[in-house]
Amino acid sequence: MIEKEIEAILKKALDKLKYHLDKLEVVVSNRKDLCDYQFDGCFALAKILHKSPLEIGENIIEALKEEKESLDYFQEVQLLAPGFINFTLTNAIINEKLNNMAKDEKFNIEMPEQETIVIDYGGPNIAKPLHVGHLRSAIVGESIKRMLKYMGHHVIADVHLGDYGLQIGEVIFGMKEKNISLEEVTLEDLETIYPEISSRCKEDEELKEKCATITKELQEENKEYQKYYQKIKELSSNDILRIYNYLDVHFDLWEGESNAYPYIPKLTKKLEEKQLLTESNGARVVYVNEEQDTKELPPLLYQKQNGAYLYGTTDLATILERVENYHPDRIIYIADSRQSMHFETFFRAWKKLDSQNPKLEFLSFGTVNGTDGKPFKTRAGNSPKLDSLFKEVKTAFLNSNTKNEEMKENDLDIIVNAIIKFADLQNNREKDYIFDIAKFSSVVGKTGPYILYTYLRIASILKKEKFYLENLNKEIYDNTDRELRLKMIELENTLKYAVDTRLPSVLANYLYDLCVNMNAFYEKNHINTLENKEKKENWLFLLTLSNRMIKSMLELLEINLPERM
C-alpha cells in the first residue's frame, strides 16, 4: 500500500532527527497539479518541538535526501508553506505497482487476518410484501458481505426472517375470520389480510390481544396454528426469495426468530445462573444500565406477564444458536438506524453473559427519500412495493433514450439493478438520501449506467485490439495517463478502508472517480488510430487492467454487466 510505504520511508527520516509522532499519516493529495501524496505532520511536530513547521519540514526533507529508498521512490519531494511536505512518485514506482496488480487475481491486495463472521441483514417479515423500506438492508448488507468475502473472511449470511411476531397472529386471525382455507390461501390474500387486521388492532385493544394470544400459542407449538404458520411462511418466503434473486442478493441461511426458540431454555438457564433475570411487574427483564451511562437505558424485556417472548429474547437466543453452530469471531447486524436502541440493549445483555465472544457490530442505515426530501412514497402515500419500484425504474430508463427499447430484457434488468444499487451505495449508509429516478437512470453523471457504459466502451476497444506486453515500461505519456495510473494504485487503500469502516460508498465513489479518469484518458488519446506501437501496447495493458478492476469492484457492489447498452 503506497501510503504505508511512504510512511515507512518518512519514519526513518524522523527517527534520524529524533522526531516522534503518535500518528504518522500520509494521504492522497487533492491537488494533483502539485503532488501525488502529502504529509502535514509538521504542524503537530511544531507544537511538540516549539519550532516553525517550515523549519521542521526543511529538516525532514534533508533527512529524506540521505535515504536511498527515498531517491528511488520519489521524483520530487517539496516543502510548501506553511508546512506541507509534498511527494511526487517516480514513473518506475507507479508502473511497478501496476505490474504487480496485473499479475494477481486480487490486484496484489494484502489480505487481513481471517475471521469467521455471521452477517445478519435483510430481515423481512413473513406475510408482509417487500417495499422500499426493505431495500437498503438487502443492498448494503450484500455489498458488505461480498467485500468481507473478497478480503478472505469466512462469511455466513443469514436473512433472519421475522417469522414469529404479532403479524403472524394477525394473519392467522384474518384467515379464520374470512374462512380462507390453507388449500385456498394465496399470496394476494396475505397481502390484503395483514394491513387490514393490523389497522384494526391499532383501534381495537381486544382484537390485538386475541392476535397476541394466537402468536403466543403458536410459539408454544399449537398444532393448528403451526399448520397455518407453515403455509404463510411458504407463500411469503417464496415471494421474498423471488425478489432477492432479482436483486442478486443471496443468503447462506434462511432462518428466523422461530429457529431461536429451541435455544431459549438453555439461554434462560445461563441468565439465571448469572442472576441476570429480574422480576418486574410480573414480567422478567435483564437490566443493562452501566455506571458510566449519562442517561438510563431501559431494561431488555425478556418475557411478558403472559409468558410470551419478545424480539430481544429471540435475538439473544439467536446469538447462542450461532455461537454453538458456527463459532463466529464476529456477528454483524445491518438494520435501520431507528433500531439502534434495541441493538444497544440486547448487545449489552449478551455481554453480561459473555464479555468477549463474539464481537457484536450494529451497522445502521438511513432512509430512502423522494425528491421532496420525505420517505419515498407512491402517489397513494404508501411505501411502494419493490416490484412496483423495479417497473418504475425500468420505464424511466426506457424513456430516457428510444434506443433502449431495442435492448434484451436480461440487459434491462441488469441496468435496473445498477440504477437502484449505485444510487444507494454511493451514499454513506448512515445518511438518508434522495432517490431521483430520472437522475439515476442517466448514462451521464454519477450513476450506475455511467459505470456500465464506461466498461462496455473500453471493452469494445479491447475486443478490436490485441497486445502482447507483459509489463508496463517506465514511460508515462501525458497527464490523463498519469492521473489514471495514480487512481488505479489507490485501489488497495480504498478497498481496505471501505471494509474497515463497512462503507460500500467509499468503494462506489472510488469506482466513479476511476471511470471519470478512464473517460478523460480515452477522450484525449484515441488508441485505435495510434501509430506508436510501444505507446499503444502500454495503453492497451493499462485499459485491460482498469477494466478488470471495474468488473471486480462492480461485483462487490453486486452490479452485473450487460452485453450491450
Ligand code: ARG
Given for the second form:
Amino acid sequence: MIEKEIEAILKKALDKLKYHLDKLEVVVSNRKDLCDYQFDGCFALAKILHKSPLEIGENIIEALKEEKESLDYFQEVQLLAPGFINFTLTNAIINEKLNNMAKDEKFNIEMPEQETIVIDYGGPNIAKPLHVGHLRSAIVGESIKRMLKYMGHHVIADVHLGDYGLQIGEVIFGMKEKNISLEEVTLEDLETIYPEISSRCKEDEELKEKCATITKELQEENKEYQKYYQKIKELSSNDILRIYNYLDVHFDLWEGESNAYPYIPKLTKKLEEKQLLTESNGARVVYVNEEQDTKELPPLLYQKQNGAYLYGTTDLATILERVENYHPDRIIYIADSRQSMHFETFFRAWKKLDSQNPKLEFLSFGTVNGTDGKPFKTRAGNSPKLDSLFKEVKTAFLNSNTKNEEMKENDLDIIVNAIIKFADLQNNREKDYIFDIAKFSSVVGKTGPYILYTYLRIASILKKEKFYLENLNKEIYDNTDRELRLKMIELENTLKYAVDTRLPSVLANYLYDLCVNMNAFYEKNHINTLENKEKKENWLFLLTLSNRMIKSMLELLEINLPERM
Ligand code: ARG
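Okay, that one was the form predicted on its own. Can I see the form predicted in complex with the named molecule too?
Following is the full complex, with the preceding chain placed first.
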C-alpha cells in the first residue's frame, strides 16, 4: 500500500535523525494541486523535541535526499510552511502500482488474516409488514457481508427472523377470533390482522395477556398453535424472500429467534453454574452492571413471571447455537441504533459467561427520513410497504428522462436497486439520512444512475477498440489523466479502511470520486478520434482497469449493471 511504503521510507530518514513518533502517518493530500501525499508529523515532533516544525521539516527533507528509494519514489518532496511535508510521486511508481493492479483479479490488494464471521442482518419480523428500517439493515448488512467475503473471510449470513415474539400470539388470536382457517388464510389477512390486534392490545390489558399466553404456549410447543405458527411463518417468509430476491440480498441461514429455543435449557444451566441468574419479582434476570459504569444499565430480562422467554434470552441462546455449529471468531449484528442498549446488555451477559469468544460487534444504523425530515413514508400511506417504494422510485426515474421509456423491465429493476442502494450506502450508516427520490433518481449528481452511466459510457468506447498493451509505459499525459491514476491507486487503502470501520459509505464515496475523475478525463480526451497510437493504447488500458474497478466495487455495494440505460 502506497501510504505504508512512503511511511517506511520516511521512517528510515527519521531513524537516522533519531526522531521518534509513536504513530507515523502519511495520508492522501487534501491539496491535490500541491502534492499527492502528505506528512503532518513535524508538529508532533516539534512538541517532543522543542524545536520549530519548520526546522524539523528541513532536517527530514535533507535526510530523505540520502535515501536511495526516495529518488525512485518521489518526483518531488517539498516543505510547506509552517511544517507540512508534501510528496509528489514519480510516474514510474504510479504506473507500477497500476500495472500490478491490472494483473490481479483483486487489484493486488493485500488480504488480512482470515476469520470465520457470522453476520446477523435483515432481522425482519414475520407477520408484520417489512418497513424501511428493515430495508436499511438488509442493504447495509449485505454490503458489509460482501466486503468481508471479498477480503477472504469465511462469512456466514443469517437473517435472524423475529419469529417467536408477541406478534405471533396476536395474529393467532386474530385468526381465531375472525374464524379464518389455516387453509384460507392469505398474506393480506396477516397484514390486516396484525395492526388491528396490536393496537387493540395497547388499550386492552386483558387481551394483551391472552396473546402473551398464546405466545408462551406456542413456545412450549402447543400442537395447535404450532400449526398456526407454521402457516403464518410460511406465508410471511415467502413474501420476505421475494423482497430480498428483488434486492439481491441473500442469506446462508434462514434462522430466527425460534431456532434458539432448543439451546435455552443448556444456556440456563451455564448461567446457573456461574450464579448469574437472579430472581426479581418472580421473573429471572441477569445483572450486567460493571464497576466502571457511571450510569446503571438495566438487567437482561431472561424469563418473565409467566415463564416466557424474551428477546435478550433468544439472542444469548443464539450465540450458543452459533458457537456450537459454526465456531465463529466473530459475530457481527446490524440493527437500528435504537437497539444499542439491548445489544450492550446481552453482549455483557455473554461476556460474563465467556469473556473471550467469540468477539461480538454491534453495527448500528440511523433512520431513513423523508424530505419532510420525518421517518420516510411512501405516498401509499402510513406503513411504508416496500413494494410501493420500489414502484415510486421506478416512476421517478422514468419521469426524469423520456428516453427511459424504451428500457427493459429487468434493466429498470436494476436501476431501482442502484438508486435505493446508492442513496443509502453513500451515507455513514450511523447517521440518519433524507431519502429524496427525485434527487437520487437523477443521472447527475452523487447517485446510483450516475455511476452506472459512467460505466456504460466507458464500456461502449472499449467495445469499439482493441489494445494489446501489457504494461503502461512511462508517460502520464495530462492533468486529468494523472488525477485519475492517483485516484485509482487509492483503492487498496480505501477498501481496507471501509472494511475495518465497517462503513460501506467510504467505498461508495470513493466510487463516486473515481467516476468524477473518469468523466473529467474522458471529456477532455476524446479517445476514439485519437491519432497517437501509443497514447491511445495507454488510455484504453487505463479505462479498462478503471471500469473493472467500478464493476467490482459495485458488486460490493450489491448494485448490478444494466445492459442499457
Ligand atoms: N427483529 C428485530 C427487529 O425488527 C431485529 C433483529 C436484530 N438482530 C438480533 N440478533 N437481535 O427489531
